[in-house]
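For reference, the chain that follows is the form predicted alone, supplied as structure tokens.
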Amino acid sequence: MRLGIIGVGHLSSFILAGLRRAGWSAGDVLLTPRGQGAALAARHGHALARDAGEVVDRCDLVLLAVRPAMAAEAVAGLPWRAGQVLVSACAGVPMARLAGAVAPARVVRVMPITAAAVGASPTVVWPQLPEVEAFLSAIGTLVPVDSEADFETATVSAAIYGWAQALVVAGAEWSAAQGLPPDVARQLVARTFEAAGRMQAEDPGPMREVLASLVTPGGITEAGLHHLEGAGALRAFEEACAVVLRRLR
């Protein structure tokens, strides 16, 4: 199944890197020429279409990764047909805004993150269709949800991913300022966040119990958490999540 991409920008470049890393043939992906399309086609051997119409005409699976305000316009008037799937990675764009424009093709909403480049994107998907599984599995893991409302809530995690990186940077820079070699600080803090995520993802126990197992009374973790809670950091984090969700809705 050939994958076409409409909107070859920042996110698409990371997805393409992940697909190549997973062994996809560059020629199995057809790009629109706008944005980074022509440059990536020349650099990596991806097929290059004349325009979005050719992408739709030649592909069964089409990824839409344009700015949300441009999403409906980008797919309108193209030669969609039965059996095709439009995979929309446009945050905050409801299915209803796209479904009529691409009928009789189906629409799937996804939210990959830039970790797709290293095969580590936990990609939220709704609804889950067999046609998209090979594509999404190549760039990480699928996280299916049961409704569009759940999809919007889950999309907040794409912002949390960026905040987590900000904390990694802050932790590494602080450690380096205390004398730790910068490369050591970077790897240590980054791997620590990775380890925390794996423990919560893979330990079958309740999340709060997994956390509590780390918080020894009178220990360093407890001291730091008490400071964060007293400074309102955790409350501010929850408020930031609510800000993002309101924008998505």
Ligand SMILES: NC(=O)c1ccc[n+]([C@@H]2O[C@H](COP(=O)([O-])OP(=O)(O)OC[C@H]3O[C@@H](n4cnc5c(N)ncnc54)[C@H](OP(=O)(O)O)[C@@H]3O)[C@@H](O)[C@H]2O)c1
Contents of the next structure:
Amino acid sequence: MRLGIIGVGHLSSFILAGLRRAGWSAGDVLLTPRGQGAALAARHGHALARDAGEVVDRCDLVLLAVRPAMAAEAVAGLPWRAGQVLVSACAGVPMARLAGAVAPARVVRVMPITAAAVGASPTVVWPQLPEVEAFLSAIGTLVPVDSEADFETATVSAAIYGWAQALVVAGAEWSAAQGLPPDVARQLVARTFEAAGRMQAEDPGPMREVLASLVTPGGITEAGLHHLEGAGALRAFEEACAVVLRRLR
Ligand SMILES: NC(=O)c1ccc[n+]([C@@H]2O[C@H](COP(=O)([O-])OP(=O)(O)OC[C@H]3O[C@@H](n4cnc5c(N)ncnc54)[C@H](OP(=O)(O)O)[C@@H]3O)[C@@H](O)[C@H]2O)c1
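Show the same protein again, this time as the form predicted together with the named molecule rather than the form predicted alone.
Full complex below, order starting with the chain above.
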């Protein structure tokens, strides 16, 4: 068994879709029956365990994706052994809250996003152990960080992902309200965000210069950016990042 999952809800359903898309055999993933576990096993052929104890018994790599408040309770008292790795996706749950409960197994914290379903999750990982690389590479790219403090800061990007989608929806709905066919508006705005992200990720120049190269003096980008800045939109964005980080700490 390549991977076991404790907590088959919203996030896990997207991760499972990504693994199948990457060519993992459905039967290579063992699920707990709660939540969507039994239904997804029946629909896609994933293996179904009796309970979390059987998942720990049969898997060397175990993903934990229960709600943060349930995390410590979900892994306590299970038959953990040396050589196993618990991969926790639980936001804001520190390593120390899980490490004692799963010893002698080790813990890796990860922060995947639902884009895992299309193989596009930039998954924050700390610490980066070789045991998790094949799994995380199947659902996107790894973004290793050096400390737990950096991990919490990097987790804010999982919320930024949601805000970016809110902007895609706002831009597409506005365009459709002006008369653009809704499917054209959706694809155009969504692909525009994808393009912006790719240019900032792949252009070797300084970020501010990549941005400045778009903002022609007197042009349309400058006009809209001035309006957003004047309305406090970018400052509010930074404040929202700080709100999320305070919650995570
Ligand atoms: N949603 C995202 O996009 C996202 C992104 C990154 C990280 N995360 C993290 O992923 C975790 C899960 O989030 P989610 O949105 O997927 O939540 P969710 O939809 O509520 O899924 C959690 C699942 O865990 C099951 N569960 C609870 N206790 C269990 C136990 N002891 N053994 C086995 N299964 C158990 C629940 O089953 P019942 O219904 O029977 O209670 C539920 O199906 C959270 O910690 C969150 O911080 C989520």
